[in-house]
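First, one chain by itself: the form predicted alone, in structure tokens.
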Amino acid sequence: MNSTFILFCRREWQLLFRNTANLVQPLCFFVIITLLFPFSLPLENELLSRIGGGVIWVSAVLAILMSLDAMFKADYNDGALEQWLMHPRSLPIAMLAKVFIHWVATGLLLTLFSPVLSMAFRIPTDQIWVLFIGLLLGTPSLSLIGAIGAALTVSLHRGGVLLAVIILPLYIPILIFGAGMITQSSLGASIDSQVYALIAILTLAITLTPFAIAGALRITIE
């Protein structure tokens, strides 16, 4: 089992530095669409601090959704997905191995800039953290979540929207506790509650994801 996590963490790592578009093209949108709103509101204006982390969490779940219609695109054209659906190795850990290291190249790069950007919409130092850990323990949702509907949508020219379709509902509790963490911060109040739901949402998306995205290769492939 470890070896086999390791081998597609390797080969996954390797790949991904062979083509630096998948790591430069999300964090550049992510940026984009982020730093839009300090750009066409006044910079005193208190608007600005309120709305930053909703804004920070939407922008990361876009760059999310739309670097997920690429993550398994290359492995069907060269038919990799089919020798992996052949070999012995356990595909669920295979696919655990990818997705790790596309919340690397995404989710984790993501919110290591996000305090930088928040800075732009003079977020409060102390909520600049709590937006940090919610991204930490809702970007690997994300991503687990996602893969789910890129290997129902990998066979199909123009999937994109198709799986936008059927994994934006499901980004919306992730969405809904990760920016209510910074509410309550804001507020004064206690986001152990949207604490405890993120790291139970991350522990069922670590446990039955990668079998749902093996059972969704197969489907799609065979």
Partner chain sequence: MKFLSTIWQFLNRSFFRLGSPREFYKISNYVTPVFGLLFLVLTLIGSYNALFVAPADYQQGDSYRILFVHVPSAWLSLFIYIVMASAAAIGLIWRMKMAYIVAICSAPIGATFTAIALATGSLWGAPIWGTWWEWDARLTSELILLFIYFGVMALYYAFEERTTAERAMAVLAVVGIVIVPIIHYSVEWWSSLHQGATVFREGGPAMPPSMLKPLLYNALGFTFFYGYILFLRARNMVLDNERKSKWVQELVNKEHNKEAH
Contents of the next structure:
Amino acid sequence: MNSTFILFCRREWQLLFRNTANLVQPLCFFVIITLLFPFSLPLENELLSRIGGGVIWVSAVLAILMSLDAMFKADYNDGALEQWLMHPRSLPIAMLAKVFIHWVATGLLLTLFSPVLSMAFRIPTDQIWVLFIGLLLGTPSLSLIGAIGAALTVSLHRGGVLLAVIILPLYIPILIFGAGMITQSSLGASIDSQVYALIAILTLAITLTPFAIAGALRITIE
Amino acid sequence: MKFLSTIWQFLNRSFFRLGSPREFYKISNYVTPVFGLLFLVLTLIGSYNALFVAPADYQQGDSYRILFVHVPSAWLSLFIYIVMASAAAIGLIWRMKMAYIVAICSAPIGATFTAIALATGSLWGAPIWGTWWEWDARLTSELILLFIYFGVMALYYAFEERTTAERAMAVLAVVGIVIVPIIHYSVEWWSSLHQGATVFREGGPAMPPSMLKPLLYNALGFTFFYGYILFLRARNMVLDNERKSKWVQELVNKEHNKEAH
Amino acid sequence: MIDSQKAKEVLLQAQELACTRGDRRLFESLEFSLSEAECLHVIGSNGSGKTSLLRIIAGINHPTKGRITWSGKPVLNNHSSDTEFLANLAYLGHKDGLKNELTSVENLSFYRRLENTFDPNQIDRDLAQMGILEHADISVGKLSFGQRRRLAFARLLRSEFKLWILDEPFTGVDAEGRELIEQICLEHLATSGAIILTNHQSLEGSSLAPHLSELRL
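Requested next: the structure of the form predicted in complex with the partner chain (the form predicted alone having been shown above).
Below is the whole assembly, all chains and molecules, this chain first.
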């Protein structure tokens, strides 16, 4: 029970419930952004049900983006990152655990909540499932890729906007495949290829990004 | 075998020689004007052929001639990204100062070529397709590439400490090269879902030699232009980064003496 | 008496160490060595690179040039894969790496688990030694600065750490706390450990004086 991954997961999990703001805020942000759309569009149920999936995806991307800035900030400010940097244990594995818990608190929570919003948008039931699976497969990649950006900007005082500029272009493929699934299924076509694409991206992200995150942290924390 | 190992050693030595800012500066004294000259000659030949020798297109008339700027720019926008990311990777692996300089000096040039490719594309599209912008795969992925260039530059200039900035920028550039192909294919796939692949096909595979020749000349000319600008910018940056070092001080003193005479 | 007669092993050696920040050259061709039971006091004015030197040894920063050896073996340029060296090392900087949201025990337990030396009784003993056992279950954010500092030092009380790297260890602690810290430093030195520290004041009058050697930047 002393593996690096489990130790860091436990620690992050503990911290999550000591500071519930981290848990509540991204979810609130997600819901509010989603609700902005019905207010700014003509109130036609048919239109809302058609764009609902895309709206929820964009909101999820933005909510995760907003939460990234804080991912390493606290650990940077209190010196915990320095300690891990000079620790014999593997930094990439530790960071993978950290991103995993971050995803549980943001991506997974949003995904679990998405069916409620989907119903508000009057998305048909079978497409709610498609959206759910898409978010479940896509949001971990968002957290992992975003963590590279968070690590690169952790030492900057106002890194938030910069973080968005460097990370959002990299989010586009996930958005395309995730939202594309809903379009496909609404046309009655198979969504297999999108699911495979999202799984491929996730596999790639899990194997490669921890090293990029660790490398980025070693560079920016000097 | 011995021959091969001599060649290898030579390459190895010249690689690491170029890695030293001072050696780079010396070599660039000769290389920079050569690149400039090659650019001028090739582009002049290419442009003359493009404007006066190549026949008008039977459908598009003369307006297709923007292709001779558009295609080389689009090609360079990708080529420069590859150069930038490779240089960044070399910098991270061998901790080579010059590689970082090449990477960061390439970024604005690459961004400019991307912007030119987008602008000429939309200028071309306006009369031919009847629209400035189409959510087409090529256009969209080129636009995303432009934003990735912006991100790389923004990250570099956000740091005060140069060594940190160089390495952070390099990480992003390397991450980008993994993702650029994914973006390219995802976008291609996504837009072909919405509309038929009828809108935009690459220049047409069957291109008469009279059109192909100026295109190749221009592409090569533009590449040397990139090399020329890259060397000019890199020379500046080398002098700025190494301004405290002895050899730059000596150089400055020499220039002063020249002026005094 | 037997101990002092035994030849002291050289633990850490630095050769040709150099560090530049931007255009500023902080230090150049720095050479020093550190033996068992020795306390190296790094002295220098503000901005002379004391903290940078400490962070370079800890592997957080990279030197511009030079190399470091540990027990005669060169430390890898890239510290991150040199687990043997890193396992011997404890670094305590301006930031202590403690989480405000967690209690003293939880903070300490996390680090002990990471280092595979988790033992709840030992943690209690360490906290008691630092005089903060009554705050064991209070979240660290509510501790005073001095108490927090003591907790940070409680983390170092482990025989596996042969080298302590302490950046300004005495700032913000009261006279009693300072005495306590000096005491555990002495005990660490007595078990043939070594310390590198910076301090803006001279350590001449302190109880560490007999073990002290100085390095001027």
